[in-house]
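What follows is one chain in C-alpha cells, specifically the form predicted alone.
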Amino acid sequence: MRFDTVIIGGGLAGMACGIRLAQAGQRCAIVSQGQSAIHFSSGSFDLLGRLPGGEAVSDPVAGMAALAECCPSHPYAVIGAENCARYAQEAPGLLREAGIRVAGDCRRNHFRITPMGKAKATWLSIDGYLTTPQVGEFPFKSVCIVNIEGFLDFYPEFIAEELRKYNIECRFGSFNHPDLEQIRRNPSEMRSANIARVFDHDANLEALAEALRQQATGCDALILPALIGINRNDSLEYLRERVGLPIYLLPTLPPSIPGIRAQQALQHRFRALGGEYFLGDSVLSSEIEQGRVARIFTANHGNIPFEARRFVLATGSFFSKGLVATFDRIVEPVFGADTVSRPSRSEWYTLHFFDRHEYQAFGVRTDNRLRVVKEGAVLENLYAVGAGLAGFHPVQEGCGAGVSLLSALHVAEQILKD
C-alpha cells in the first residue's frame, strides 16, 4: 500500500497533522494501536497556562514568545514563536471544520471549572461546558447541582464546596430511570459513556428535561456531569430549550464524553477528506534506507508494508506507550530513535508527587524542524509531533493539547513545503 504520507499514533496531534495534510490533497492513512488519550480530555485545549519557572500566563502568545530564552528545547521554542502565533490562529477552525464547536483566545486564557469545581486556566473549551472569564465570576448566583443517582464519578458536594467561595448559593438535585437499571447491576458498568446512550433517547431526555424543570425552581442555572451527547449533536440545546434556563456541563473523571466526542468528530473529518484509518494495529517493524523510512510493517497487514514519501511518528508519550522506560534508559519502539532523558535513573523524578518530575520531559530527539534522530543521524522523512516530542512538561505548563495542534500543523507544513 502506497500513500503519500503515513502517520503512526491516532490522536489529537496525528489526526490533525492528517486532516491538514488530507485537505491539502494529499493521500494519507493514519496507524492507531488502540484509543488515544483524547478519550481523557476534560472538555479543553490548553496552549500554555504557566511559564517552566511556574509563573502563570494570561497571554499565551506572548508566553510562547518567551520560552525561546528561558527553554530553547521546548517544542515551542523549536518551532518558533512567530509560526506558534500562526498556528495557533489555525487551529480552532481545524476542530470546528470537524465539528468540534470550541471558543477561546490564543492572545488571553479563559478558566474552566474541573470536576473538582476549581478553575483551571486554558485555550479553547468545547461550548456547553462551564467556563469564567476570570476567577470567580460566575454567570449565576444560584445554581442546581444534578446528578444522577449511583454516579459515582461526579462529585456534587466539593463543586459546590468550591462556588460557595464566591458567593454562589448551591443546592443539589437527582435524576433516576428505569433503563438506569441495567447499567447499575455492575458497578463497573455505572461509566459516563455507558449512561449517556441510555439520553441518547428522545424519551429519556425528555424525562431528564421533566426532571431538571421541576429541580430549577428558583435557580439561575443548572449544572450536570457530561453524561449526554455521545451520539447526538443536539442534547444540551434539547434540554436548554425545554428546561428554560442556562444548563452547564462538567467533565467527569475518564473517560469521558467529550473527549470520546472529539475522537470521533476528527476520525469522521479525517475519512470524510479521503484518508485511511487504520484502527487497532500496530507497527512491528520499518525498513531504513539511505537515510529514509522507505516502509513500515504492522501487525494487521503481515507482509504487505506501508510505503510513502514521509511519515510522522504520533505515538505520544508513556501513556499510550509511544515511550517505554526500562530500568536504566527510555526507548522509542517503533523506529528506535534517539530519546532524550538524564542518565541516571534518580534523576527521573523526585519522591513528591506534584513535583516537576524531569520523565515528563522526556521524548524523541528531533532537529529544528522536527524530523526524528536516530543513532545521531536525521531521518530525512520522518517526523515526530505531539506527546513524544522532548522538552515540556504538558501537565505543570499547562500545554499539553496546544503541543499536539501546534507541532500537528508545523509537521504539516514542512510535508508539504517539500
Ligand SMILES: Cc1cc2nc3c(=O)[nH]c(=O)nc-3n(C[C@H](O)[C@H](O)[C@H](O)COP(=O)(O)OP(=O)(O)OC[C@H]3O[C@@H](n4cnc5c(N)ncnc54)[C@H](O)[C@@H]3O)c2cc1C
Contents of the next structure:
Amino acid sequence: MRFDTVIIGGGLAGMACGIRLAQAGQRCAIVSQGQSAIHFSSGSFDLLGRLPGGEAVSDPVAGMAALAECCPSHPYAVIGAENCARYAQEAPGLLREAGIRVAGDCRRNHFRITPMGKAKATWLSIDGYLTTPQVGEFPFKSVCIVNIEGFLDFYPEFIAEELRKYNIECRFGSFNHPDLEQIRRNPSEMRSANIARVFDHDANLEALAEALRQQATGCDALILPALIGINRNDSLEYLRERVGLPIYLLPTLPPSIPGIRAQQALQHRFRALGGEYFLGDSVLSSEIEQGRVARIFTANHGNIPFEARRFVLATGSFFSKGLVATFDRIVEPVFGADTVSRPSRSEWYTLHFFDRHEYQAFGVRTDNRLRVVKEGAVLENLYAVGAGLAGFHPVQEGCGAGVSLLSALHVAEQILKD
Ligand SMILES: Cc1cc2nc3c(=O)[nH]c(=O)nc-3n(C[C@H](O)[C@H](O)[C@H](O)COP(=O)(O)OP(=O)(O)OC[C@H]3O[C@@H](n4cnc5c(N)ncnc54)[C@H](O)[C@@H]3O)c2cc1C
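Okay, that is the form predicted alone; can I get the form predicted in complex with this ligand now?
Whole complex next, starting from this chain.
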C-alpha cells in the first residue's frame, strides 16, 4: 500500500496532523492500535497553565514566548513562539470543523472545574462544561448537584465543598430509572459509557428532564456528571430547554464521554476528507534505507508493507506505549529511535506523587524540525508529534493537548512545504 504520508497513532496529535494533510489533498493513512489519551480527557484542552518554574500563566501565547528563553528544549520553544501563536489560533477551527464545539482564547486562559471541584487553567473547553473566567466567578449563586444513583465516579460532596468556599449554596439531587437497574446489578458495569447509552433514548432523557425540573426548584442552575450525549449531540440543549435552567456538565472519572465523542468526531472528519484509518492495527517494525524510513509493517497486514514518502510518529507517551520503560532505559518500540532520559533510574521520579517527576519529560529525540533521531542521525522522512516528544511536563505545565495540536500542525505544515 502506498500513501503520501502514513501516521502511526490516532490520538489527538495523529488525527490533527492527518486532518490537516488530508485537507491539503494528501493521500494519508493513520494506523492506530487502540484507545488514546483523549478517551480519558477532561473535556478541556490545555495550552499552557504554568511555566516550568511553577509561575501561573494567564496568557499562554506570552507564556510560550517566555519558554523559548528559559526552556529551549520544550516543544513550544523548538516549534518557535511565532509559529505556536499562529497554530494556537488555527487549532480551534480544526476542532470545530470536526464538530467539536469548543470555546476559549489562546491569549487568556479560563478555568475548568475538575471532578474534585478544583479550578484548573485551560485553553479550550467543550460546550456545556462548567468553566469560569476567573477562579471563583461562578455563573450562579445556588446550584443543585445531581448524580445518578449508584454511579461511583462522580463526587458531589467534594464539588460542593469547593463551591461553598465561594459562597455558592449547594443542594444534592439524584436520579434513578428502571433501565439503569440492568447495569447496576454489577458495580463494574455502572460506568459512564454504559449509563450514557441509557440516556440516548428519548423516553429516558425525558424522564431525566422531569426529575431535574422537580429537584432544581429554588436553584439558579444544575450540575450533572458528563454522562449524556454519547451518540447524539442535542441532549444538553434538550435538557436545558425542558428544565428551563442553565445546566452544566462536570467531567467524571474515565472513560470520558466528551473524550469518546471527540475521538469519534476527529476520526469521522479524517475519513470524510478521504483519509484511510486502520483502527485496531499496530505498527510492529520498519525498514530504513539510506537514512529514510522506506516501509513499515503492522500486525494485521503481516508482510504487506505500508510505503510512503513521509511517516509521522504519533504513538504517544508511556500511557499509550509510544514509550516503554525497561529497568534501565526508555525505549521507543517502533523505530528504536533515540530517547531523551536520565541515566540513573533514581532520577526518573521522586517519592512524592504530586511532585514534578522527570520521567514525564522523557521522549523521542528530534532535531529542530521535529524529525526523529536514531543512532545519532536524523531520519529524513520521519517526524514526531504529540505526547511522545521530549522536553515538557504535561501535567505540571498544563500543556498536554496544546503540545499535541501545535506539533501536529507544525509537522503537517513542513510536510506540505517539502
Ligand atoms: C489519561 C490522560 C488524560 C489526559 N487528559 C487531558 C486533558 O483533559 N486535557 C489535556 O489538555 N491533556 C490531557 N492529557 C494529555 C494528553 O497527553 C494530550 O492531551 C493528548 O491527548 C495526547 O495525544 P497524542 O495523540 O499525542 O497521544 P495519545 O493520545 O497517547 O495517542 C497515541 C496513539 O498511538 C497509538 N499507538 C501507540 N503505539 C502504536 C503502534 N505501535 N502502532 C499503532 N498505534 C500505536 C495508541 O493506541 C494511541 O491511540 C491527558 C493524558 C492522559 C494520559
